[in-house]
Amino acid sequence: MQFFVDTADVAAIRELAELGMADGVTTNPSLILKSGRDILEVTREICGIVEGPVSAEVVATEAAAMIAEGRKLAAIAPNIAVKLPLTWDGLKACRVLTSEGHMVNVTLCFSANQALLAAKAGATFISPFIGRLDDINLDGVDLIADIRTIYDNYGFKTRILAASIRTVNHVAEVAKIGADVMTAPPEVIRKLAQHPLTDAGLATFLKDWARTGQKIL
């Protein structure tokens, strides 16, 4: 499963590429607020960190204005994925994009059906909201298991990326379960490192290690 960011910090993705835990970056408008800055310049330099695919999102509303902004982030670099939001207009610029050659995440999934429209409208990639469905207490991961399931079904191209990761029982989860990417915040990521019985083993050896009175270096 790859592993893309979720975060305009550059810093970040910096500190993740270096380790190999940034398979590429997804972004959004409330993310580039956060950073400060502006969407093309802070983009162009994600996609100068990271060799896998950038998502840059779209602001309008109407296909045409859609198609019109994701020409014009897909110019940024040959790595920029257009992110469209599930919408009629948004399949509809969907289908244009990916016919031009461009890759396209359909971002706020929130249904298989809705998955199975983008799969059909060309989509490179489908990002369902796994935390934002338990939120109004549905189970997330659950519709990352259909959207599998209807994916396979009809051998869809459209790779699943579990999106709105916020623990690290979703990572695991949707990893048993298949999805192609998930993308979550760095610290989301870094926490997969940690276990109690880690540290607590770790600090065990240091203690006995102190009682030799020996040195490595």
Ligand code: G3P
The other form holds:
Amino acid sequence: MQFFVDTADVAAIRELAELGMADGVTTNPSLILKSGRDILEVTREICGIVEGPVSAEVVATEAAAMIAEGRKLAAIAPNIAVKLPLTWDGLKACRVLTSEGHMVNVTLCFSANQALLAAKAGATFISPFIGRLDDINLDGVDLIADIRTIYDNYGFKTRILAASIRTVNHVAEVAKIGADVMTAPPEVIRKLAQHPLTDAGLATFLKDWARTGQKIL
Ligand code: G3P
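Having gone through the form predicted alone, I am curious about the other one (the form predicted together with ligand G3P); can you provide its structure?
Entire complex below, previous chain first.
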């Protein structure tokens, strides 16, 4: 499973990329706001840090304007994936932009039927939002499983990008199901390394090592 980092924080992306933990990046208007940076400038900088896809989201809501914005974003770098909302106009824009050879990430997906439409429109990625479904007492992980089944039934090539990941358990769950990619904030990716038994075991080893009186270096 590929790891994308869900942030426009350049320092965090750089740190994770150096560790091999950033196969790509996803941004959205809220994350651009949080970064306090100009969208074109920060997106260009991110595209220079990671080799994989960097999602940059349009803000127009009508197909022709989405296409124009998408072309401008795609011109930033060859690894841009134009992010479009899962609306009828977004699907129209998806069709046009993918036919021009651009990567497209269809976002704000909350149902299996929406994911089916995105695949038929030729999306490169579909982004089902797990955490936001959990927020309203629905099961976001179940949606990933449904989309996996549907895409595999028909051989759709659209890649499942599990998004709105809030917990470390989400990561393991979508990996078991076979999501192609997950995107999570840097703090969730860092937490994947944590386990209380690792901490306790290390403390014991260090205590015992001190009692040997030895040094390795
Ligand atoms: O990739 C989509 C993601 O940014 C949404 O996450 O936590 O705002 O629902 P969240």
